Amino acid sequence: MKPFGYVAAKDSGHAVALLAEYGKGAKVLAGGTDLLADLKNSPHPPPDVMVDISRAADLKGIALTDAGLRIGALTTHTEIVDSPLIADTLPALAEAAVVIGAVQTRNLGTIGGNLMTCVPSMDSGPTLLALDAQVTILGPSGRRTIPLSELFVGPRRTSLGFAELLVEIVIPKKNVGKPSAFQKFGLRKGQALALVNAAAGFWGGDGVFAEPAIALGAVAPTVIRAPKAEAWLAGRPISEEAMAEAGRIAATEAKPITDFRASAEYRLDLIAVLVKRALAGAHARVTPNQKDLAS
């Protein structure tokens, strides 16, 4: 690895100040599981300085707030898997976190870092997108909040501006506890990039699909929602046939590529299967008092 400068940020505000000071020559270091590997293998020059945010306590933690479920950007995948609060309110995110890389990767890698890679196959993205997650961004001009979908621009491209930093992810209060599930298919069971991943959620206390949401990964330039499938499901009685049809419709909304890992046609078949499984997984989490949770 080629040499580079290094500074450690005390908190998020200090990190933004350092990013502004060093400008385009600075890179953010969180868990480092992607960045350091890229630095070792990249033919391009390293950044002038690495801004280490790993000690910023205000970027950590999982908590319920008035706005919803807050997850600090520096929360590791292992912390998500082990969190009783996540298990109670957002088990689909734990399902996604536990299949990210190896144990060492999950111990160091952060949810914010996973989102900021902006690769279409990210495992954290579909569940958060299906639950209408918001992200808070801090920059020289202050804080702003945007839908997670607006963070994703393209492969490895985000909408963050100059010296801006992702500080937290918030699941809106109305979706905290919404039954949801995550599915992933890779070439092997461990340490595999997704050929396709999918998340789905809905309220179902009255026996119909209420506010259904479906998100897909690895089948477009960014993680995407499947609005046509969602609209088709809304208000229909819950059944396996409806889940299967929603999967088929979702496949028509994707634009997968053919590469050395799988053909586009195979990925389209996987979408239909995984969406059906994710909807079934969400249905298994429906509870009789679900209508009260939604309100």
The other form holds:
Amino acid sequence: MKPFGYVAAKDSGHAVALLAEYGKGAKVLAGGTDLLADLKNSPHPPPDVMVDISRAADLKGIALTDAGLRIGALTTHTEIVDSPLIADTLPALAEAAVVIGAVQTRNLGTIGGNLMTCVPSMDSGPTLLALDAQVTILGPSGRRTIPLSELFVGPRRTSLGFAELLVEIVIPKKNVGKPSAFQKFGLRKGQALALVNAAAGFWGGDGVFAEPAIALGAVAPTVIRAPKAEAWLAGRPISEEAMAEAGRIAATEAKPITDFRASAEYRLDLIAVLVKRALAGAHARVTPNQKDLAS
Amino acid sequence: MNVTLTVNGELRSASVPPETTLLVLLREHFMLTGAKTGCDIGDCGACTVIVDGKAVNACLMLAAQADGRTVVTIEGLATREGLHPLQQVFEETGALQCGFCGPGVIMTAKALLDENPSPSTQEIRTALAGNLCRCTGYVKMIDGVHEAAKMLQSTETPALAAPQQR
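Given the form predicted alone above, what does the protein look like in the form predicted together with its partner chain?
First the chain shown before, then all remaining chains and molecules of the complex.
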């Protein structure tokens, strides 16, 4: 790698101070699985200073708080896969984490890094977006919270401003325990980028799709929701036919591209299939009175 | 910058430029060339080492990020009493051919067995998904991990036997 400077942040506040001090020449290093791989192949000059946040303990951890399920940005994919709390409340998050990269990269890579790299095929995005996740951002003027949807601007572009740091992801309390599921289709089972991925969730205790949510990855410049499919589903009796139709509607809401991995037409077909499967996966997690127990 | 870490049970230090990866530190500063430089971008797994109990790509971690941590490489597996069961089985059954991927495969398998002493075939396959081998087709490796798991659970294994048996 080309030479760069290095400074380790003790905690999130220290990281923001360092980012402000070093300005545009600074780059945040978390798990490094995207950043270091990119740097090795990049024709561009490296950052002046790498601000290493990987030891900032306040950025780690998974916990239930008054606001909901809080996941520190530095939480690794393996920690999400192994979390009893996530297995208990939102197993769809583990379904998404366990198909990222391979064991070695899941042990290093972080959920915050996956969001901040902001590639459209990120596997962390759809489930979080479908669950209306909020993200907390720390900057020189303090903390702010925005919906995850407002973090994503475009491929590899987020809305973070000068010296700002993603510190945590919070799934709002109303959605903790919401039956949901994640689906990914790649060219291999291991270590493959998603051709398409999808997440879906709904409350189904009354036999109808209540508060349905559908999110798609790798089919638009950012991870997106499928609001038309959601609106069509809302209040309908749960059936396989309805799940399939929601998949077909969701496909009309995406704008996939053709690249060396797959054609746009193939991706449109995949959307319909994966949305149907995600809805079925969510349905398998529906139990009576679930919503009352959650809130 | 100075980094100090425990490598195969020994405290080691080096002064390295910040862009040095853990892999370069191990291979070029500590002369531990078991972990291999393959793709160098985290796809092939040839550089796999165990850091604080977890298998990681040494090519995707800065040496600075390993400061103060405990690293185990393929060189740390064999003891005076003999090879680690994974090494022994892989050697005896021809689970490797050219051998380039071997240190990475064995370290990934060791991390798996440390956490899960009797994994299913699917669990082994999932664990090894990040270790590419262009020779073998993986079947003998997967069989070998099963076999090593059995050996580790028996007391007959030379590497684990009591020293007085020497």
